[in-house]
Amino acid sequence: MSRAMIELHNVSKRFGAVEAVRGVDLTIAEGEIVTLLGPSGSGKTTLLRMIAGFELPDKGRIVLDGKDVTHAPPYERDVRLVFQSYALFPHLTVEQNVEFGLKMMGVSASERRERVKDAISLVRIEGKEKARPHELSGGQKQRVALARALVCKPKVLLLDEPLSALDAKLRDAMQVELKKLQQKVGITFVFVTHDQQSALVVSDRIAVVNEGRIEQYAGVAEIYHRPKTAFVASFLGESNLLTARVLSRGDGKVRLSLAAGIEVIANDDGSRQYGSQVTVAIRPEKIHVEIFEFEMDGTFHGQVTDEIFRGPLAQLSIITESGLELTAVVATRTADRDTPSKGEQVTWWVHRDDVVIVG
């Protein structure tokens, strides 16, 4: 990993009886992206405030690129801004709202045009140099908000919320856009989001915040496949949350009881004792279907209680005998196969890779 860019060091804050950061470490390398993800009110963006320095913590230490900043004002931290609201000046054209930084910071003229010209091109908004901000879309509002702060040259960029005032489609075209931004200019960005998909699609890694404290921080692929606990498998995509009981374990697998006749295999933690409870979390589109009943070890039988169509993949109600609710999610219909309808019986299975004990 490259050298560190951002670390919190066990950094708290209190607004009056409210804890709003408790604690937290956290540690962002030169040059990745790191999405702070969480529900309103659990702390995520007062963690970003103070990284930029408008809030500054009870207690802890924060460091930018090797220098304690813990107390210093925004102005003293090589870190940039971008705002929900855009936040750009109503009677500056695009061209002069992106040179303002410049300006401030004693850029001569001559400079300024350059880095203007070339910030305007980084975020593809050429052609609208003249336009004032009330002749923009939202899309070319966000891009001239992310081409003042990069204009800039930052350490680090802060996004808050960035696209959650865009429409689906474009929120979805800007995701990508913005990853494939920050890999060209190779600034430390620091994101945050309440939006799970956003976060997929542009992070490196990902910090679940939860109630002040970060209950995960891992790569994408593993803060997905591998919860922790049970509040990043549910707020992170979604996930059918099981209580079991541990029958056995061996051979670095555990043996596990989520319902009468019905027993599944997860990788064994050593944490976990014969007997205990335990929670487990499985995705939805990790269970298997199959329309036809056969019987083979590991497989259960079930009926669709429901069935909502989602264009490629259907999402499945299923209930078995013993009561247990499943959610699964499968491939629509095709040439050579079927989706499962309502009130049709069904096989299912799922690999114990698939089951993760996460409380």
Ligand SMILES: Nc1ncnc2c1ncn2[C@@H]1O[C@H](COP(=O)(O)OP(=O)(O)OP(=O)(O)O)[C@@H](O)[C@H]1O
The other form holds:
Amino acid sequence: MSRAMIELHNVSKRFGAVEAVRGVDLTIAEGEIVTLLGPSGSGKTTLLRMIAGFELPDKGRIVLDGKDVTHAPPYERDVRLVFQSYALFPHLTVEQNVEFGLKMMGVSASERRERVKDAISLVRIEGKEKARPHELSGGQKQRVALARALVCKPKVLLLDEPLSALDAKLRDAMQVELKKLQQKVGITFVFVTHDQQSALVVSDRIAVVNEGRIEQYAGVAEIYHRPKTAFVASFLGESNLLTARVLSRGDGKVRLSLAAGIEVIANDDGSRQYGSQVTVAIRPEKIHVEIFEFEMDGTFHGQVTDEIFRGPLAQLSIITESGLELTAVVATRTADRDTPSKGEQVTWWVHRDDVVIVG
Ligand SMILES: Nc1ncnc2c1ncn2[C@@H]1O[C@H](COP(=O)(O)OP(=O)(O)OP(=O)(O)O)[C@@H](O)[C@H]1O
Ligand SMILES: [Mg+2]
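Instead of the form predicted alone shown above, give the structure for the form predicted together with the ligand, please.
Entire complex below, previous chain first.
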């Protein structure tokens, strides 16, 4: 891995009685795009503001590009923050908004012209140079805010819910664009969102924040497929969270009972002390469902109690004879079969890699 651009060491921050951030350790590599994903009030903005220097930690250390900046003011950190509200100057044109930071930095007029032009073309708002913020759409304002930050060529760009004011279609387009932009400029991005879809699309790695702590920090695929806690499993995507009893262990495998007659295997990662009860997470799309009834080792029967059509996918509610309730997601009608519908008997199974012990 390349060198660390941002390091948080045991960082804590309290506001009166509220422990907004509790002992966070986080390392973000140079050129990486990392998302802080978590529910409202979990401490995401506080973390960003501490990286930017607008808030000082009560405890811990912050290191930027190898330099301890724990007590440094914002202007001594090579960091820019883009807000959800864009915070554009209403009386300045697009061009002047983008140029503003360069003027503050004392960049010469000719270099300013060049860099403003590049930044405007980078975020694709050519033609709007003379417009004022009130003449722009939400997406265009967002681009100006990005250009204004990027034009300064900071080492780190912090983005606090930059897409939340946009409608769903535009947000989808902008999140892909944001990722491409980041790859092009190679600046380290820290992106804050409570939207799991944005997090998956945009990030190299995701840090899931809950109640001021980081519950898991990993690449997008790992965090989706191998959630470490029940919170991560349910906050990022959907999961069946089931209580299971450990029947036996050995050979790197755990045999679990989910309900009477329903025994599944999970991988034993050995990192937990298994009691007799564990919680497992199974993603709905990992439950294989067939409308034929058949018997094989590791297959179970159930009845579809509900079906929700979602276009390419259908969500099924399934109940087994022993009363275990599951949600499965299957492709809707394919060439050789129909989607199981309400009232039908089905056969289902799950692969051991997809039964994840989360607690
Ligand atoms: N300046 C402040 N004074 C007092 N309490 C604060 C302050 N800033 C944040 N808090 C509290 O700290 C906690 C974390 O707030 P923070 O803004 O970091 O959450 P967040 O994850 O960004 O939430 P959201 O998704 O709603 O933006 C909250 O309980 C909040 O009320
Ligand atoms: Mg916030």
